[in-house]
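Next comes just one chain, in structure tokens: the form predicted alone.
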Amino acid sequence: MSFLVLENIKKSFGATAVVKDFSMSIEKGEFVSFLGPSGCGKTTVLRMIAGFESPSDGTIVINGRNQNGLKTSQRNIGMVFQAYALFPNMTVADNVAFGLKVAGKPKEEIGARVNEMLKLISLEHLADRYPYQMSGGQQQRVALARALAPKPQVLLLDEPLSALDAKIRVSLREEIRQIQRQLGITTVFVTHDQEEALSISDRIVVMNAGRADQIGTPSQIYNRPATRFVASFVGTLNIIEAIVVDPAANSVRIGNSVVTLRDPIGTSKSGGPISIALRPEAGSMAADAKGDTTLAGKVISSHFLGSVIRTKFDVAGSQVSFDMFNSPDSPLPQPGETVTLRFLASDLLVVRE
């Protein structure tokens, strides 16, 4: 049985439906990220799990117990916010101990647990400091330790890294994932940053207009997007307009080339338009490149980005970008030059609404 179950969750504010019939099951110890743009409903789902909002309909079950009628304080949930929300008049140790004191734990138990948590986040040497004496990354680690100290059954993270600079954000997200694995705690992480979600999640929920457009592993979300929204939101994607040649054979025409797709076309009508997607890293201009499909393209622009060369082409009226590793001996493709693009037909995706 799944540890955290969201069943047919809906949430409306007045006439505005923010979450629309959302369902999913999360296993014990799983790390699930809710990914999507602002206003898509991801934080509202998190707040309903925490008990800050009540569902307009549907049920939330944690460890076999219905949570709908329970207050936030009764759910045994740890939460970390974007704003660190530390008590400025308390030391690091006192901040971490706060939840344990509220729960009425014995003094000896509190001291031992605080030391354990500070060791977990490698800040034992800063136990007597105040929040204003610490960096943003250190404060967020203290907020994480405070959330974990009471041994919650679920950890909720609401964009906890958004206020940090890029380098600290990367190191802290890896630290959060390491701690989560070490403790085996069921975790829901909300973010609008696709790289964050792809790098640390067991599964990702891509939210769009109050619904889950797709739920899957990072590899599934990136390599096999289920909808046009997922394909365009996660990573960079080329959209190529094609014409259906033979639906039964999954063949389409792109310019003067006929290509057989791996995915079913999903229509029985020949001659109709269809949108095909291709990731920028899937192709190459090298004559010896691996690939069973070729397309002719005219170079529009080419940019040197250090380790990567990003070139934009016109392919049968569609603009297509390819990213290729930098080779010191290879000249940049020049605008107006016609080149042959090579890739695998299996890398082409049928884009559905």
The other form holds:
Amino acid sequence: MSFLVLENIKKSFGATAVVKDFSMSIEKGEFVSFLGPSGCGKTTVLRMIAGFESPSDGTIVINGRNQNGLKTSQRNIGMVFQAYALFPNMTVADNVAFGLKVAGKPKEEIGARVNEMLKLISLEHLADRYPYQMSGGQQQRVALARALAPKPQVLLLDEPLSALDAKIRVSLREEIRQIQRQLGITTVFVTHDQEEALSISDRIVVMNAGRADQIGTPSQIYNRPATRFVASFVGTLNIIEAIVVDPAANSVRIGNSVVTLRDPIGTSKSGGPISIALRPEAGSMAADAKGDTTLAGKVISSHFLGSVIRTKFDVAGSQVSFDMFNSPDSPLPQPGETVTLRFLASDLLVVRE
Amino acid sequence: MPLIGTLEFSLRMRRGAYSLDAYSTVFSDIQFRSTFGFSMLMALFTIIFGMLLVVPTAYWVRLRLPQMRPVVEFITLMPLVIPAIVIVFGYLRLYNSSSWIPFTGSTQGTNMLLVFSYITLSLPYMYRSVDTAMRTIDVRTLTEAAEILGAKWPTILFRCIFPNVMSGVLSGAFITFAIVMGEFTMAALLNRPAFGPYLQLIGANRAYEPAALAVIAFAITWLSMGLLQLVSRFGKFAPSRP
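Next, report the structure of the form predicted in complex with its partner chain; the form predicted alone has already been given.
Next comes the full complex, this chain leading.
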């Protein structure tokens, strides 16, 4: 049985259903990210795992024990909050020791564990500082050490990087992941930043309107989005509207071109509309580019972004954006120009609504 | 000017020269010491029990019943609207020696009733100062952080919340102290030997001593206000905020 099991979780606040039938299993030591826009229910699921909210229906099982009815203080869970939530009246060492003191651990054990935790976050030299004497990044590392000190069975991270500046975010997310791997602790990370989720997770749950639209590895989520929402939320996938030509042969019409897809079209009937996704880095304008499929497109705009040139095209009424590596010898495509776009048919994905 | 006049008058007890005679008379008066001591003790109990009532209430309202905040604020403002004499007559009707709860039937009971009265009178100031201090910290997140680390309610309240609203608690305590030391109506009508009735008694029967007492009373108030400023200015902890 998985270490953390969420089974048919539902949560309503009054008449508003915030989480609708959410189920998933998380293995021991796994790093899972809940990714989604504001209001999709990701934080509510996290708060239900923590015990701050009770599910309206469904069960939460951690290490074989049903958590329904257990108080937050009885769950042995560590949590890092977006707002740090360090106790302002306590020093760094006292903050880290808090959970151990509450648990009634012996003084020597507390001292040793606090030192161990401060070493883990490389802040041993700031043990006597108060939170207000530290930077945001340092405070969040202390919050992480405090959450880990009592050896929790699950670590919950509620958008812990949102309040930090871009540079610190990147370094701290790598540090979090490295510490998580080192300790092998089962971790649930909530974020609305796709890059964050893609870079540090074992698996990602993309949530939309209280449901998990897709659960998969970062690669699966990015390369094989299951729904239009996942395709649009993760990365900058292009959605092309096409017409089914022959469902049995998986062929569709995009403008005047007929393309054969690798993915099965499913239940769509001949002549019916179908949405196809294409990653921006999958296409090229170069004549020698690898690709078994071509489409004609009209350049709408072209932007030089340093290493990459982002060009928007009109392809049979759909706007398609391609990112191509910068080549000093190639001129920037000009708006109004009609070009041939090359890509592999296997890069075209059928997306569900 | 009136204050300077009072101070100057309090120093003129000895004919033809300035002296502290009025002050030494006051300080050597056994009644001064007993009433001052009594009021100090009452102030201490008022502060302790008042804070034990106000801090958890303000905390709970912020955490769980934010919609009740206007109602609680209105209730705490009532003592400013209802005169003290009305409150004390209400107490006497409710808690007289022939009632179900005969507080006035014994000295200790009456003292308890006096403390309750003082708590009522100081509620507008105590509640506001504590509530303002709570506004500066993220009560909900701190509570959740403590809870998930295994802390129970007494630990959360006394180790995580109380120390962080200490400036508010102390501000409320000093204001309460100043109110209790000068309060007359409650103590007089409950017939307790407090400092307020003593001030009135001396004022009605002596010449220079009332001026000295007025200066002492002002000094106590100023000292309380000075301490209040000191506490709010040197509040040690700033909330940890992103």
